[in-house]
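Here you get one chain, nothing else, as structure tokens; it is the form predicted alone.
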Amino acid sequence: MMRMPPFKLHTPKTLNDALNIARELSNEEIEFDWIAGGTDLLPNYKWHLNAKPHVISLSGISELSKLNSNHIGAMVSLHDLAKSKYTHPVLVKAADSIASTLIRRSGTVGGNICLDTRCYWFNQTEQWRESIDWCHKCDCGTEADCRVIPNQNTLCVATYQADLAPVLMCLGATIHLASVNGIRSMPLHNFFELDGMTRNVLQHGELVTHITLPEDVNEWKGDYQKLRQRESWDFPEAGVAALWRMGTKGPTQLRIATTGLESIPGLHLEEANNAISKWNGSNTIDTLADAIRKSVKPVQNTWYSPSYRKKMVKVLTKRACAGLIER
């Protein structure tokens, strides 16, 4: 069914304002979803998953669109955040790689970082989940099985297939929250959980207000690979960013983060340690991106296979890496 359900929509000016709605529906016990740009939300309605009775749009609210070298507001289009002389060259790439040029005009940066995970038994019309019995992530009321993983329905494995959250990680992102009861800040790679349904650490009525950046990050040099079906739409299948600071005799400091391949974005803090402990050029990015390729556990629930998926992780992983002995 493609007919968007009936829904009030809220439109605040001021983040404060946005707070205080949500604390009033949250107070009388009713539901409600924050809409950013709307290019995975509504889709998603349209197809009733997960539908809320009000939607509290940030679109008004101008606090949360500035942008700089080191602060990325929440409301950053996609497309500003790729055109913007401030922006990292590889977070560039990463940005203009997403879907296209009019839902990255619609698209933002918080919308990409909490992008719903995605499983194509959950992404689809109401009339197709019904005639499989539904799913998990989206059961309307039916304890519907996981389609995945049969027999257990503590988990859902749906996929994280966000461009963003890999380059920033590897840049040392810090991201920042709001609700009624204040503030609070992580490093972005703390912020997902390993479930396709919680996804993240966001409580009842918190957004993501903005992402910050350390001071050397233009001191740091990388890539963005990814895996997709189609260059003008399609989520990666996988994707790999590699960050790197370079010494004399090798990069000081490596961050490789994988995208596309579990239930959250990875980062692979301990393969890339070891790389630099052992540096010894085009050996050492081969046996890294057979490391990553070890470290990632993704399931049948996108259009390629796990094992080709995992595959092309070792060959991303490799081309993104490439930089470090191109000198």
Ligand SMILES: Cc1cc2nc3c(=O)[nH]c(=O)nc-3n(C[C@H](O)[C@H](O)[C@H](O)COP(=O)(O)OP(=O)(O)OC[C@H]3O[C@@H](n4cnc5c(N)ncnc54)[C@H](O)[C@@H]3O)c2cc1C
The other form holds:
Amino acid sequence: MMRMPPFKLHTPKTLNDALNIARELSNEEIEFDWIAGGTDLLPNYKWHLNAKPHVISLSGISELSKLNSNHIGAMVSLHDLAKSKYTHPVLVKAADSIASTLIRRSGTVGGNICLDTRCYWFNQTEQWRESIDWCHKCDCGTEADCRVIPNQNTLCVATYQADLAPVLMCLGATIHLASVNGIRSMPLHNFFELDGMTRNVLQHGELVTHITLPEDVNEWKGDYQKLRQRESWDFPEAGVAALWRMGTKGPTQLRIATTGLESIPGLHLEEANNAISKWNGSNTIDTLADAIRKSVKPVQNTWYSPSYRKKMVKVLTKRACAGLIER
Amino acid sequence: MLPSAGDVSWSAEINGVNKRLNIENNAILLDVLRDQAGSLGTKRGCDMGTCGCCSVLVNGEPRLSCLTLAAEVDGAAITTVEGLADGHHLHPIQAMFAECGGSQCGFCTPGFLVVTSALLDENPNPSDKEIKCAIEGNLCRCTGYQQIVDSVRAASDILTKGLQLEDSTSPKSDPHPGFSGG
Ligand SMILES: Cc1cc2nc3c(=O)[nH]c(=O)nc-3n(C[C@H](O)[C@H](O)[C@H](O)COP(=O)(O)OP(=O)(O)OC[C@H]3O[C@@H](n4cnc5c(N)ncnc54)[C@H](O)[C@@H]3O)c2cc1C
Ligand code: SF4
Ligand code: FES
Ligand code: FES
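Complement to the form predicted alone: the form predicted in complex with the named molecule:
Complete assembly follows, chain above in first position.
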């Protein structure tokens, strides 16, 4: 049995109440985490990974569960997202590929976007980590070094392994945040921030309320391809999303994004724009796939080797782009 | 170690019976069910969301109780494996797991039964693909899964075609030929 660390759970019923609890805790300099579906946070807590003394649950806040073609609330479950008639088909495919049906019932969109980064030196029991004298991301006060890139002790290169972000970035999603200081929003690709411990731009006490998608979202076609050990529920070892708008002579717009390869997901604007400007069918896709492979820098901290994951990025990009040349 | 009963009052309808308990504020549903509500049918496998042994129905929806905070399901209707049978009459899915070899060592079985009973409630005639998809979060180390899919298929036939449950206590062969009394 995994012993839960002690923490106090708060269960607010409105967004305002949640933000006010966060403000009170912040004023007293007490650390806390948000919890949505808990399918990432609770396993991490059971392994005593950076557990906080207070946890604020978002599950009672119904205003965060709104879902339609252009608006996805942070608390929409992955199950509901995948089953909704409003969801873009490529987003359905990505959502359906996450974890298992059971986990998708609890796991949420907000939790997926804010998923903690992963590393096989980190996602281990407390005893296991103690046996290797910890690592920088959860050093238990020892100032332990990073096990992947040693002798630097400032950077964590744990991998971002969530599936929704690349598809949402290609669909032009905007992410909306709230705190007691007000609301703000930004293109999703600007939300993520290096390194593996910083993860994103969220300030203490700030949370994700929802995602919006542009009006033209249904004019974009595409695919999401994922590499993993077991089809049933494994995290992406690499994931590639490709979305495009078609003209008469080929794509007029193309976006490619990747996940599972670095500490933040990547939107490969330059490579995609080059492909559009020199469009020549399958030859262009080959060149594009190679350019995406060269642009990603996986490290040795997931189950497959970095070189294999890089090679597979090329294969996945080609597969994701196959619809561009199908007639 | 059993968790000490904390100071939060919690209630749920567990298998149709209203329960009121004092639980720790951060208690996990699996711990409450096993250690305080007496549902030992709900199994602890991995405790990390990977095996499905701890599955229960929360308001009819399958959930992993090891990744559910009890406080978040305060007031809910919870069905564990103990709640599937109707008195002494097994649910068809339970009877067919016994008939078709869907259960061997049995440790994973409560999770499979809960998940597949929810599948049949929602979709009484699932395809093999739909059955496999429904059980993708449940691990079984004994059966190799085919017997589990067969069990669900057989239960579906009972539910949709009105086939009768076989009496699994009637002998299938004569263990002592020639000594049948008489
Ligand atoms: C066996 C297993 C397999 C998995 N496989 C996959 C997979 O294939 N692909 C994949 O992408 N994920 C996978 N996951 C991870 C996880 O289940 C999903 O990513 C899920 O969407 C996380 O959502 P959640 O609501 O449960 O997050 P939580 O655990 O509640 O939260 C995750 C993190 O996000 C923060 N957070 C949550 N909501 C907000 C918000 N609104 N604002 C600010 N911060 C927030 C939390 O504080 C926490 O740090 C898997 C998990 C398990 C246990
Ligand atoms: S990348 Fe380094 S610091 Fe980060 S979790 Fe892995 S070993 Fe620890
Ligand atoms: S005990 Fe809950 S999934 Fe394994
Ligand atoms: S019957 Fe033994 S693990 Fe499934």
